[in-house]
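Form predicted on its own, single chain, as structure tokens, below.
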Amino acid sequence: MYIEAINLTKKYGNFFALKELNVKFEGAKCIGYLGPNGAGKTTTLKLFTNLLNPTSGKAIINGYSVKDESTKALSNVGTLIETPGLYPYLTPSELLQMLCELRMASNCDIKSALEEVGMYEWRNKKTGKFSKGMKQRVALAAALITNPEILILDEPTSGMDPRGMAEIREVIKSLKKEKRMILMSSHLLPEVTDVCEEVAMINHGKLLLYESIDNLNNKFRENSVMVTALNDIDEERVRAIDMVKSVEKLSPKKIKIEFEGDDNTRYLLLSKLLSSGVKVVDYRLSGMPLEKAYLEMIGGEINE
């Protein structure tokens, strides 16, 4: 299974959505799609679902032109665009019998698609009394009720509450285990390092970068840890041990250290850190490595 952009353009008069898109996303696997609000990212999963007709080049799926032979392109696709509007009087089930009989599907299986998401047991409720929530997670099973191999969705957890967002990604990650492949939009940086195994970045039209989280991992990674203690910190012990470039103080109890070192070496020095007579309780590095990606590519605000 395949996710192909060919020259990919867009363009509304003189000014580019989407400029000369190459990019292949292939296998079962997350992908993100990042980049700020006005990036092109919701254009793009637009031209792939034949919601929009590009200017120019060609947005294929498993080797068809989604706009030349969009039945066949999406026959296996499974989309989540935008936030959906529901009909509120209508409960989870009425609603993807609906979109089955809409869609004159005969492979619809209504009950997995809402076991998947959580909300079987909410089947024969009105969603008009859901939360942003459950809302979204009933939109997902429409995406599901056909058992696509292919997922897109375009910024699940948009608006949404803290709890709500924490849902929909646990929902996302149990969909992985299916072997889908998932390509996900988003401008949030942590939900793309928890969900994914892959991220594209795009800016003003333009695909920046095209990596895998691992990678990016390696590239961009700080040699430095955020410790903190159950005890006050004896800074001039932890700048005794050998590994250690600096040390910041950020409270009694709490320190930033920068270190010479692989990630063998940040296991030694929390060996060490230990021996010395620091009581961590938490440890970890003090930057993300794809915020740091995406600050060279991109710079400005992370969630602009």
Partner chain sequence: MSDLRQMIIMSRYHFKNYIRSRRIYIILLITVIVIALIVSINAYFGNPSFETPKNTANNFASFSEILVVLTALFFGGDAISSEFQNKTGYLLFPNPIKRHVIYWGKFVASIVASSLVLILYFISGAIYTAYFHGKVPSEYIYSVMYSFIFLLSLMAFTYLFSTFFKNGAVSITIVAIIYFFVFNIINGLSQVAGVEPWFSLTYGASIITLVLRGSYIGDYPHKQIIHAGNAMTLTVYNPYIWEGIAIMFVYFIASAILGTVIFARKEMK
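Switch from the form predicted on its own, shown above, to the form predicted in complex with the partner chain and output its structure.
Partners and other molecules have been left off, which leaves just the chain.
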């Protein structure tokens, strides 16, 4: 299974929403698609789901051009683009049944799809008065209904409350276990770090980076840790540890330590902190490598 963009370009007047994108996502994995507002994320996903026509180039899914052979290209693809409207006269069960019939799929499991997104108890209520979050859940169920091998999700947790976001993240994680490719755009870096194995970054319609999260972690990791202790921390005692470069006191019980070295050094630092009498209750890398990469590649830009 693969998704490929070949010189994929989308132009509105003189503005390039996407400029000669060349990228191939292949295999069962989750790819986070990142970029600021107006970077071209949704445009890319819309080109892959036959919602937009490319100005030039090709969007290809499993060897079929989305523009020229849309039914073949999209036969094994589930999509969730923006927050789709639902037909207000249908219930979630009827809506999924309709999509199932239109997809002419024999492997539909409406009950499981609705249970997975937590909407089963609403299955027989008309969707007209559903909240944005509920609509998003039903739309996600619609993407899952035929158990597709490729999922294209555009900000799937958009419009959801924190609990809903966490639930949907768990759903997406569970989907990964079933040998699927998930291409997911998001603004939320922790969400992508939590769910995905690879990340692609885009800005001004151009691909800036496509890497595994592990590689990014190595490239952009900060050699500093945040330490929270049970009691007040004696800074001088911490400074005395040999691999420590600097200590910044954030509160009496919380410090940031910069150190020199790799993961082994980080482990050693923790044991030395414990042996020097610091009662550590929380010990973690400060900052996210993905966030650092994002800020280095894109900065704080908003393109809207």
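Positions refer to the first chain, counted from 1. Bear in mind that the values here come from a model prediction, so they are computed numbers and not experimental data.
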The residue among M165, T83, E222, L51 lying at the hinge of the motion of rigid parts between the two forms is T83
